[in-house]
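The chain below stands alone and is given in structure tokens; this is the form predicted alone.
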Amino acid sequence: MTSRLTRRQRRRVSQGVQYALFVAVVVLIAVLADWDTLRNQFAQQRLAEQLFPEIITTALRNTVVYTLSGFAFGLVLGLVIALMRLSSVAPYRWAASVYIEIFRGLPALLIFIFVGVAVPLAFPGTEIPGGTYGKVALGLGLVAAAYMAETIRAGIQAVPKGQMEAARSLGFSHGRAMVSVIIPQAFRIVIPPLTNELVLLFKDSSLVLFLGVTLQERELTKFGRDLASQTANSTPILVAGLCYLLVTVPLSFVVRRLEARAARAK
């Protein structure tokens, strides 16, 4: 008679099978690929010494610009737009409503052309300050604001009551209290979200090329686009791939160990 298998041999066929399929895919893809082509289009040495400093003092560092200030931007707008939609005058919780529907639900990329055609079609003769560096802050901005201002109202509602409570017994006016109180707790709350939104608008900087940028203002896709096209082979590319990947992989390292944090607190 065949006994039956207990659980935790159970879990231990399952992870056995799922293992040796995870190897058995590794195997096929190595064996399958074709590793000279992939190299000789991919991993030129010569190629990528070449981009060097110029995708770092350059490419990266417009990218990390264009990041912070969209990023800075868009948290400004995103509080704003938070305490819009926690508002008692209920025309503010409609606008905020509607805008955060609206820019939550068009890609990133149409906001880019918004910015870059329809505003100063819109508006003849006015320029965004800064050039292109303040359209790309902008588009950035108008995008993670609606995201933000969601994760701010979430950090709001999820500080105690009793804390405002507290603050206007004190003698704390109802906006005080919100200023002193209620959101710098709420901040320390949001702040992993925070962190992923800021990885998620470093590579969104990325649509900056449909703004139609200088050699002097593109960033690492554009950078590596053009230098892929200049040398018909994709290793700049690649390059430019590591160099968020540089950025990219710390900032979520980041987000996990501010998780963690937040947890234990909890």
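Positions refer to the first chain, counted from 1. Because the structure is predicted, anything quoted here is derived from the model rather than measured. What changes on going to the form predicted in complex with its partner chain:
- Between the rigid parts that turn between these two forms, the hinge residue, out of Thr37, Leu215, Ile183, Leu245, is Thr37.
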Contents of the next structure:
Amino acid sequence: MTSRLTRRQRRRVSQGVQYALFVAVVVLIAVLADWDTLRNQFAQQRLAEQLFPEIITTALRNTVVYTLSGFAFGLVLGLVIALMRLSSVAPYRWAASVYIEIFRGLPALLIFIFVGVAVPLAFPGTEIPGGTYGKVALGLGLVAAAYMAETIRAGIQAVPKGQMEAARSLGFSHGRAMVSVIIPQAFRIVIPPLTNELVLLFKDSSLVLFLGVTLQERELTKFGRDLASQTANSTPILVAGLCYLLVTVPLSFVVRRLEARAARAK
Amino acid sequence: MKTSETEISIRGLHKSFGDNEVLRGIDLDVAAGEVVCVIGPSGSGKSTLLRCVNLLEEPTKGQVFVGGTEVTDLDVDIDAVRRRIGMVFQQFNLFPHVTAVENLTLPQRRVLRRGKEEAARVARENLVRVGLADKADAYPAQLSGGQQQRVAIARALAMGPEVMLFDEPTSALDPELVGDVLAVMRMLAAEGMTMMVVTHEMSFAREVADRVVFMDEGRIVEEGPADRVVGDPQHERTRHFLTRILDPAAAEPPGEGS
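Starting from the form predicted alone, produce the coordinates for the form predicted in complex with its partner chain.
Next comes the full complex, and the chain you just saw is listed first.
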């Protein structure tokens, strides 16, 4: 009754339709887009050149500094919370769980506003050490610690039980076995997910926008936005975006490599 | 048997996991320098018994003494007691993130507080004893199962234990690698080490053990010289078990009733 296609014919038709659709969309965009306006708005070479070297020496540098300080603070706090989660003392476990639920459940932006605005208002005269850098490390680290704690806990639990037994039977105390035997192995397991967290933090450092920073403390997003409004042109935003990708794309690549290696090692 | 020479003494030992009573009253003495092999079907509680000796499992009831110290005493420094008891596991449990020689030096340095050079010297001596001096810098993953188990034995020996516990040390090994591990254990026995060995290697038990203990359902069913327990078992359950282990092909297909 119906004309039946062979498998070969069916594949040809299916592929043909998909390619045709792709080409149609590309052509449509090319025809409809106002290329001159777009180029003027997003890719003015003269404007882009003016951004250098400041966009690298100040903005990208600050983004990196904010990210790393937030990561370091989050890692230490995350490790402590992970160990609390695994503690035999119930109140520690509860406190860790409450912390994790709270900080995973709130928008990072709210935490930033809390650190930047609410804390100085609530405790007049208190200064977070390190000025803006300290605030950013705190804001990023508080949130990151919640995620990293869960990652590290999973990593610790992924170390075979026999490792702790072997260490204990050699006379290691529980704590010393953790430090010398379990945690070093757990960190190997969690390096890929922690690197992923680093990528997330790198992007979240843009929330500094809401803290009110001096010119010298601007990071990529704020820098891009400020210059975009100064020049009434979007080119700085495009360049700032490229600067992010310059770091995040290689990092993501590294994560995939690490994950592939971890999968092979199993 | 309970003399000043007694190295391990187990009294009225019970162990339950929830409702499951795994050990139902074990009394056993091991003299200094004696080699005792514990045999029995799986689930008989022999591994649990061994793990109670260095308190990897906490007994529900009963006492365990090692070298005169009560291991089960709540006020005893268990880490100090465990330093005197070497343990070898079925799954080797080498630390995979460090090399073979570091597996030996790490516990010496962190637990015994030995200096770098002394730890390295003791590590090398013990790797030589198990015939793996040339593998010192290999990571566990680069070693065969038999080599890993010999490194694990060397790691325990480097702590200078007075007792060695072996929990099915050859059960996870390919058959052709079993011999090297048993050779190391035979050497230890000849040197006069006090050993408690949970094993299925009947030829090893017969040849090396001073005494064989047969366990079933959480109790010691039969014990005595290896020749008698393995060669001429007195109990029906021992006979049944040994027939199955020495000639697995002879087993009947599971009947309707069993």
